[in-house]
Structures are given as C-alpha cells and as structure tokens.
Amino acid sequence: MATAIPRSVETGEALRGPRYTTILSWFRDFRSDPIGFMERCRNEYGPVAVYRAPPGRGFVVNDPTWIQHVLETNADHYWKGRMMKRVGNGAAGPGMVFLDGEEWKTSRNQIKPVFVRSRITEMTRHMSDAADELTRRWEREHLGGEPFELFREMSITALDIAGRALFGVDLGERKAPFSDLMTQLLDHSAYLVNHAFVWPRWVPTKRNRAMLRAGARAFETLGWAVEERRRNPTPGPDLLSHMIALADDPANEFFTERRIYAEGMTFLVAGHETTGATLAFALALLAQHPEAETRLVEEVDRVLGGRTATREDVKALEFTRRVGSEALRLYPPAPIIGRECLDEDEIAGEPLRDGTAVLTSPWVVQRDPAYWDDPERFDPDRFAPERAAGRPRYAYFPFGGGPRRCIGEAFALAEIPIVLASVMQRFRVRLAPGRRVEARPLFTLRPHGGIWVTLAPR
C-alpha cells in the first residue's frame, strides 16, 4: 500500500480539529467546500477528529473500523439528525430515508419485500427496454451531431427505469420535465442542510414559493402515476403496487395513502439522479481512459453479440460491472454521510452526548492511499476478488452501510451494467473539446457544469 498519515486513533490522547468561535462560522466553512473540509480534517488531524464550533462540537471519522461502529455496530445509538429531518418535513410526509426509530423500522420492513432478488429480477426487463429506447433516440438526435449534456440524459434514463420498474406505468413525455422537477428538489434539499437558519415553510420567501410550485408539480406527476397504476391493477413486481396493496389492506394501520406518496417521491427524487449521475460519471471515465473503454467494448460485444442486455447477462458482464464498482469510488453518490447521537456513546475513547453530530465521508475513504493503491487513477480491476480480499469493510460503502444501508443497492447493481453494455454496444462517448469533468457534492454529488460529450459511431 501507499504511505499515508498514521492510521493509529488508539493513542490515549484527545483527539484534535479544528476550532470555530461559533456554529455559523462552521456552517460557513463547511458550505464553501464539504469535501475539502473532511480531507483537511483527515489530512491534519488524522483519520478521526473532532471539530469544536460553540456551543458544542462534532466528529469527523474517515477510519473503516469507526465508521462499521457508526454506520452498524452501534447504530442504535444515532439517527439521521435535525438536518434531515428538516428535509423530510415536506408535503407528504417523510419517506423512508428521512424517518428513524420504530417509524424507520416499520416503513423498511414493509417495503423490504419489493427488492429480493426474485423482483429485481423481473423488473430488470424494464432497465433493457429503457435502455433499448435511449440508444435508439440517440441515434435519430445525437449521433455525430452537436455536443449534449450526458447527466441530464442519463438522469431521464434512470427516471423511466424508476417510472417503468418501480411505477409500472410509462413516464413518456412526463420524463424530462419531471426529471428537472427532481432536480430543482434536491437543490432545494441541500440548501436546507447546508444552512443553520432557513426560513419555515410556510414564510412566503423567494425560495418557498418557488419550491411550493415545484413541489406541486411534481406531486401532480406523481399523482397521475398512482392512479394510472389503480386504472391497470394487474399485479407485478414493482414498487408501487406492492404500496397499494399495503394502503388498501384495512389491517394495516401505518401504510396510508399519505405514505404512498411520501414514499413514491422519496424513491423517485432520491433514487434516480443518484444513478444517473454514476452513469454519466463511468462513461465520462471511460471516455478518458481508451485501454479500460475497449476491455469494455470487447467484454459488451462476446457476451451479448449484439443483443439487448438482460438480468442474466449481468453476471457475465465483469469487467462491465467492475466500471460501475469504480465510478462509485471515484464519484459516490452521497460523497457526506451525516448522523447525530441519540444519548451516549464513544469513538476512539472521546465520548459523545445526545446531539453530538458525527460525519463520515465514502468520498475521502474511497480515495485514501492507505486502503487504495494510486488512489486517483480509475482502476476497475481493484474490484477483482484477489485484490479486493483484505480490504477494510468500511473502506468502500457507496451505498452506506449497516441497517440503513441503501436498500435500492442490488436495483442500481442491475441496472448499471445493463445500461452501460447497452450505450458502450452501439457508440463510442467522447467528451466534447475544451470541456473538464469535475464533482459538485450538494445533496447528492453531481457534476459541475454537466458532462458535455458527442457520440460516434462504433
């Protein structure tokens, strides 16, 4: 491995940070650059630090061992803060990722159903066809023609996989603007995280009005796909029927129609931009790195032969797959992964109290040298069994970890690879001249300024 700080937090000695004369100070600091904060922190003060910021202070940890302690061991003892909580308070309702305790327990338990493996296996038909109609709308409107913005295409690809696999119904022209819609919502989101005061709801700012009408354009959206799903009750596997059901059942008490719709927008607002963005990401990677791009092409064209991609293509599809592994290190979706303390606890003999916030970055662990050898390079094969045996659970964990783990994690796993042999078959990505690839972490990391590329044919 590569020589990097100490890795040692068992010294007996406080731990050190930096120091704040207030919260907003902090709040300052963090909003400017959230990721560099955490490497400044880690870089300087080691792999766990503690910030002070009057009145209290807050936990940095970029130590696996800490972070299993945090995220899963002891995961009892946190919640996802006031922060996110604050998020969750829209006009449905929270949905499962922002709810904790019994609430949390009882929504996952019930919706846990939808993701075995047996489901996600039907629903992958709706990735290929999704996948079949992008390519095919690619090479009536883009194909040797005028650089476009790769994130907002694969961002509707992902949001008519969701609409189709998830929904059951087809978005059609819903997609683009819905899509926007959602993006619009997650800017919103990380303002409200990012920022000690926001005016309430209810106070009629700039801001609220404008995140009211896009609230409410997008709940219509979701409305018409609720009833749409009603009008054609055939069962299946997807998402939204499995919550139909469960509102209908007059047993169960806890899954209202409220909730369907707390849940629905959850999954669609949160879900889809995240695999969007990973998709654009390995094919910006792969455009920048010709060797890795024609293991790939050779890899798509013996495994498929020029068919559309399946569920039982998947596992077939290794190096394809090991992409996608890669560009969830290089760019994890949610680079900042906060919590809170609920009573007491301890990290590296310092104890917390109630409130005490703890902060944990995939982004800077997933880039540390001493778990990842030459860690800026995009190496895909790090994701080969005799190089990854050995590595700290907690060194890599796009998708969380724990009991709050991302339960979406083997849908996006799917629908990754399928959506990737699908455009690398027919095209070649080419970033477009004069154009930098570059990661802005707001509520889910994205990229800055979009990803501008071309299509060749292959």
Given for the second form:
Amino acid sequence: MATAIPRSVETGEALRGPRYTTILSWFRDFRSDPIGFMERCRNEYGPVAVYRAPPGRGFVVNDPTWIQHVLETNADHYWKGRMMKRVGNGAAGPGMVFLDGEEWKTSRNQIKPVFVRSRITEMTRHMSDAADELTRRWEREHLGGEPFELFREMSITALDIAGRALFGVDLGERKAPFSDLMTQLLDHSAYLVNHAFVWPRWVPTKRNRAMLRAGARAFETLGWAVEERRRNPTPGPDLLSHMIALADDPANEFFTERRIYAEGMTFLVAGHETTGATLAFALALLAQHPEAETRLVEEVDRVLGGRTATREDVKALEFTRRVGSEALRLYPPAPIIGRECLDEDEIAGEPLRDGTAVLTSPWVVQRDPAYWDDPERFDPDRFAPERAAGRPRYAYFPFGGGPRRCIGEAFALAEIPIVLASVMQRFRVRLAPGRRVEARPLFTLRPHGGIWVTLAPR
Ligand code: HEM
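Shown: the form predicted on its own; wanted: the form predicted together with ligand HEM:
Shown next: the complete complex, the earlier chain at its head.
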C-alpha cells in the first residue's frame, strides 16, 4: 500500500495544478465535469494539487492524510463555504448541513440524541415495514417484465422510510410527488453550486418562481406532517417529535418552530436521495455480477429463511453489508466534499488564507489504485476485516468525517442491508436490454438517465 506522503514533501517542489485565466474559466471547466476535474488534478498533479484561478486559487486534496487534516484534525479552520451558504438559503433558512459555527454546533447537539444507537434500533422496524410494502407493490406492478426506473423507486422507498422513522408519519399517496419535489429541489441546489452568478431568490425569474412553487408544495407536506405529529403525540423515537418538544420548550430559545421546518427539510433531502441512490446502484451492481448476487441470495435465505429482515439480522447479513459498502465506494452519493478556509492553515507545506477553497473527493480517493487493488472492479470482499486492515482511514469516506460526519450514517447503514435483503429475497433484478449504468454528479451523484431494470420472481 502506498504511503500518503504528498508530492511536495517527497520532492520539495511547490504544489502544481491547472492554471486558468480567471475564476470564471475555472468555474466553467469544473462545472462541465466536476469529477473529471478532480480526477485530472489527481492524475496529472498528484494527490494534493493547487489550481490557480485569478484572483485566487484553490486546493484539490485527494490524499487521505490531508483529507483527515481538513475534515477532522483542523476542522475548526474551515467552514462549508460560500456555495453551500447559497444553497442553504432556502425558504425556511439553512438546516444543519448548511450551518456553521455556534449555530451548527447548537443544532447538532440538540438533534444528536435522536441518532443514538438505541433509537435507531427502534426506528428499524419502519425500514422493515417499508421494504415489505415495496416488495408487495412490486409483486403487483412489476412482474410483467416491463422495464421500470429503479433510482426513482428506491428514492421513494427511502423517503417512505424517512417519513415513518424520522417523522413518525405514513406519507401514503404523498410519497411519490414529494420525492419528485425533493429531486427538483436538489436539481436546483446543483444549479446553485454550478453557476458563478445566480439571481437572488427574490428576483422573479422563471426558475426562481418554479422553485418558490416547489418549495411551497414541499412545505405544505412538511406542515401536514408536523400537524399530524402534534395531533397524535404518541411518544416515539422519531426526529419530528423530538424537534416539536424542543420547539415547545419555552426555555429553548434556539429551537424555534421555523427551525423544525429548516431541519425537517434538510433531513428529508439529505437522507432520502443519498440512500435511494446507494440502493439503486447496489441492485444494479448485483444485476451485473451474478456470482455476488448468488452469494448474497444464499446469505439472505440462510439468515432470514423467508422472514422480513429486521435490525437483529443486520449483523448476520455480512455479505449484504459488504455489497452496500462497495456500492458506496464505487458510487459515493456525495462525490465531492468542499470546505473554505476560515483564517489561515497550511496543507502539504503550502499556506492557505481566509477564503481559499478546498475540494476533496470520495469518488477519486475511493478509486485510487494506491489504496484499492483493481479499483474499478466490484469486489465486496474488500470490506472483509483482513483486507480492510491497514487501509488509511480517509481512503474511504462516503459519509465524510470529523465533527461534520454524516449524522445519519448508522441509520443509512441499517436501512441499506434491510432493503437490499428484502428485495433480493423475492426478486431477480436485471438491467433492461440495451441499458447501461452511468453515474452523473449533480449536487449528489445520480444515475444518468436512470437505472432501467426488469424483475423476475425468484
Ligand atoms: C448512503 C447514505 C448517505 C450518505 C452517503 C451521506 C453522506 C453524507 C456526507 C458525506 C456528509 C458530510 C458532508 C460534509 O462534510 O460536507 C453528510 C452529512 C449529513 N447527512 Fe448524510 N449521508 C447519507 C444518509 C443520510 C441520512 C439517512 C440522513 C438523515 C437521517 C443524513 C443526514 C445528514 C445530515 C443532517 C448531515 C449534516 C451533518 C452536519 O453538518 O453536522 N444523511 N452526509
């Protein structure tokens, strides 16, 4: 395994990277192919590169040691940056993903108790129920052999799970339209980070008006969920009842009613497409790798014997979990994680000043041959403990790292094997003839043109 010494330390040379005439020309290049840009930097200039784009410059960090430095060890010298701030300025104001400083810390601390292990364990029964409902619906609707699109299906399922487990409500008929709205809002987030100039929200452009309408419809559903939960205040492990209790506490000045909406929206967006995409990519990978598919099905049959998977089964579904991990390696839903330097720092001997952008990429590092043998190959056993030993911590970081590491990681890592096992227990998923799987990074990583599949019963 290669050591993670950045090139400048090895050679003593200044860090290199692409040069642009202006920040706008950098932006155009980056926007046309964000992952391609990150890969070019890694391949042509090494694991730490510096691009020059007057009046500034930015760091492209694909070295595990320095990623750890930025996300974890020196995290308090960085913030999420101006682009994320732009995205977070939605109708209810920014939720946790987009906050920084004291506001972020307070929000994270107040919400953290929902994501302790015991509460997630309680929530997993909703994952089993939603997976059951999905497979029953597929039996009714998709066994005729007609191709259908898997990414949307899995996103709707992930939203169903988020609705039940995080909000304590059954979204019912609202699921599909709400999931489509979330997708539209995420598309808009991609637009906001990929354009140097955007009209402020209050300027009535066609796009802004469409987004206001989409936002208002999403808030309507959220408002319905809040009302439902208030009308039916049975105690539960869910995030929404926790937030309502925080907002109803007169001593809590931070957690207002508005914050319920800001965080509610953020958690639904952050928690549904990411998991939906992982499930869709994992099923597509299994469809293309019959040996792995057979192993997974054998495991599922042995562990479950025809039952629905529950939290208690997750540990025993070892290969199924590895398939999920490998899908997250090859298709990390957050393919690029960015920060902006707050004051001053140094990376690989090079100084950064206030405002310098730093980009890191799970996609690039998780496919770097320095850390992964034959990296393009689907090989779930890479996550067997003996093969994972010795790999640098940040050679694999689909959930980020440090204080801002994904708060929903344990939730997602329970949901993925439960849903995968339920689907594979009943169906054989095949890619529809003539269809390919291609990833496309927008704000999150999505399958380009969707993932079209057919189903057969097992
Ligand atoms: C496969 C599924 C998921 C992946 C790959 C994923 C990935 C990530 C990553 C990479 C970050 C850190 C971003 C950064 O440092 O800039 C993050 C943060 C976050 N995620 Fe996830 N996530 C997933 C599922 C979820 C779920 C299920 C939830 C909610 C239950 C969730 C809620 C959040 C929140 C609220 C944050 C912000 C945390 C903070 O800033 O303190 N995520 N996620």
